[in-house]
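One chain comes next, on its own, written out as structure tokens in the form predicted on its own.
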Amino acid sequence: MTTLDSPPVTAASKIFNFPRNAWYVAAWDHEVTAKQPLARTVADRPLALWRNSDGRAVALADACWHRLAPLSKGKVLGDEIQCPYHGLRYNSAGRCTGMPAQETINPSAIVPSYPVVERYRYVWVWVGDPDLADPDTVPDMQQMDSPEWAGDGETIYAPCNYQLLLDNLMDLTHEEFVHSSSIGQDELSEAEFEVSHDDRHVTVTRWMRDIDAPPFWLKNMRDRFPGFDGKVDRWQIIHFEAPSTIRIDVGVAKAGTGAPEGDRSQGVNGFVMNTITPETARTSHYFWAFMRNYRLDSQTITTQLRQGVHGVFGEDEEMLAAQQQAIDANPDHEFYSLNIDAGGMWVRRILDRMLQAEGLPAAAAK
């Protein structure tokens, strides 16, 4: 294995805190309509998202300025937001546009709406100081909405610190003991494997060579290549990007074909697209996607490997509870680090380092 340098060995921080000056997915685009306002809390702030009569999506905070009734419960009234307990409407910048009980309106009504940007099947909302909210700063997904990769994807609820949730995806030899039925294999905790970072970006780079395909890969393998039998070389490559969105570049080819020197034509290529959007200290809406650049057309292919990765991560998603429960029942213990924890551990000094920035702690509140 080799890195840039050494991170640390220890990670006092089981409960990790979220940046709020940062782009996290509030919901796939298909869900905000302007039927009904949907509720999603994004890094402890409840919004009410909604599309206006220009299809526009809109956050706003989920509370009423006159009695703090959630507007997520209300109508949505063509450009507007009406409150379901008195009626006060309210436009996509928040201010108040009528008050039924009064014709004037008081210059105070006004809820906080918060940035939104429409990208890669997502919108993405920013929580924080709204000044420094650049759309050129949304995480790379492009192969959401690439021509060049077909697939589609889930939302998990899941009940765990978000960094959880990084950290189970940074170090992938977890496949070997959690998905041993699926995609999990000895070679992948013998595999040498290497990282490199920035101040944004973490990069794990492992490769398994003439090795026999998981299920999961051969199956892939007979998709494209029916009757396919033989070694493969086997690739993962985790791209982070702050501050909680992960692609990770998967495949597998023929062994020997040239894969590992960027010749991928004789396997089959995935990437597993992944954003994990902080809820409470203790709760995380994961979203994540299976694209596939072969077979674009198959809709049999993309709907049985939604299916299977579903019940991969559902698999994380029962020991990641039990993590978080584990945390809980034991909050003097410390969190050890191995060598394999290299990725995830530069990952928290990025955030550490975002946090630090905006003045809060590493530690979410109890």
Contents of the next structure:
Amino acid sequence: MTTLDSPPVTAASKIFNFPRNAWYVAAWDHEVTAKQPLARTVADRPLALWRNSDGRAVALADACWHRLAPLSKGKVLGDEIQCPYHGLRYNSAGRCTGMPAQETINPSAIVPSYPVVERYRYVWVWVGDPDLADPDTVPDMQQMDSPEWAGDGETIYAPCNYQLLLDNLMDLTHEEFVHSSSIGQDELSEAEFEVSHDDRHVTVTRWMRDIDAPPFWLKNMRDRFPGFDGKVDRWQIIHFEAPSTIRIDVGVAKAGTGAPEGDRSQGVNGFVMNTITPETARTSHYFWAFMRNYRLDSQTITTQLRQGVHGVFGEDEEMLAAQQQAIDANPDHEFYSLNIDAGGMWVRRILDRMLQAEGLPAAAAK
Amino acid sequence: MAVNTQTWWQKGRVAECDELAEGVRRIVLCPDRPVHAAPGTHVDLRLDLDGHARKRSYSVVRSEDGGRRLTLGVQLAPTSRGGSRHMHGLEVGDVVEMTGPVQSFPLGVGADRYVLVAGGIGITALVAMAETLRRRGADYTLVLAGRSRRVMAYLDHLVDTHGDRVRVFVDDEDVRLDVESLVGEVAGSPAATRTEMYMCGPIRLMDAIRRAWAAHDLPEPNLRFETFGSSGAWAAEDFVVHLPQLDRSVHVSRDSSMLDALEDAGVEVMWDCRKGECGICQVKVLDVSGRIDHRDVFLSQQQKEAYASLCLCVARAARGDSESGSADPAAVTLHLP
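Since we've got the form predicted on its own here, give me the form predicted in complex with the partner chain too.
Starting with the chain above, the whole complex follows.
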């Protein structure tokens, strides 16, 4: 149904709305402790995250029932959190368990408690309808804690709509221009790519054969094959899973050794793990890690890769912030799309269907 | 769980009304600004009762079409303070002033077992919860208690829908709810500390359950309840409030609350929730002739029995069974700060 008061929505909305019936990463597992609550906003919902005495992570709305003081500034006391202002206490279900200066507890005293799942080194929360929260739908990030992979990552606080990050990761031709000193090279935009999808996933596959390895990949090849010099076959296989997790299978192998056909033994393989949590319509928490499947025991390589990717992503961060500023400065200008946006456009369509199911418009309120 | 405490006033049009059970009217309201009403929510209505604007709360039995149709079930209280009489007079097409859904009784997620206990018209707060638990595939029991099947709204519907999960107790069939055995059963189960009980009904039933719950040392936060402060141990009757500091007495009629009567008489008092929960309107009691019918959930049992204070918004004085034969109305003498 179209009504006059709903703005026209193009397929490529600039400020894309976020579904709430979804698992989003709220924090790395080590960020949530029993010592001090963590304040973090997920999909416009301010949360206080903490661990109760059995180690289980808890997410409560970050506002006391009484005068809305942030519980994240309070204290964790065993299985309860205490409001920093007047000392009201809540259990992990958000039920008030103690009120100062009175013998009974007001029966309406409660703060929302959100479903939490801890998986793949992250604490995931569900800020939508709790009845729909199914732990089996946590996006697959299995490389994060698999013994066959090693690596680490960081969080970027990105001052932009989460969809801009998804666009960025679904189309890697930007590497040629944004990351020219590390992973960019001309062949990226010259190579053919393929897009496939189902109702929760989108995959973009790109192979570049018999090319020179860019600096980042040459270093990785030499970590595994000391003294390596020569042409490589390079791949980028982007796996999106709704609503906002993107694992990118990347790597290079000695040219002509059969990597495109499935034999990656003569190469180095990494997974760029990305999961993006909308904070507000214009800000995002971007959790990333780089996992590798060679030299698993080398902390030096883990650290070098984390620092290397940190530098690369700093370049994206700068571009995305500038893009958001330009969007806000040009409210009447629409997005146009290039052929390379096919993957990102499938992401938008999947998200739009999730939003429709929640009765939400695709474009977030301006 | 989502807790929505945002309230705003809007207009609602009566789209349907009919009789659900003897003395119970189903009223479907279509609000101007529809918002889905989650299980456990209520709406507040601003009613014009005898020239005074009064707020009354009614549970949302059903929310359809994203909150475009909200169904209420209203029992005509024999001792109505005016609200239920007014509601029973509504006709299709009438417009009322109402809030959006207010959530102070949310259904939790993740308990091992749920027990819903409805006393009489209290079922209106629990119908949507039972439906949600059924849809979730949760382990739940629905306990329905009432005076007579004729007056028990939704009884047949609930028995049809929930089958074996429903237990029915009817006073006039001599199948009475035994609170001690109900709570004892919860306490004796392996899931005792992971069972949540939700109750809505007469204050006497809820007090009995709260006492049993405490006696069995069950976790206090697992006992969830909602009261609108409208029922007591005795039927409402006229009584008198003496205010020695102001050198005056105020008559409280059976269809008015003490708080309303004092305000109407120009006595300034402080209040907030007006349903016996917050304790803001608590005042000291200096003397009582008759009984105090506390009707609140703020004071502890010991505090209630001490007769040293009461909550003005819901408490009443009643002759009760204490002074049989006396024709004088009950009276309470208060210290107003």
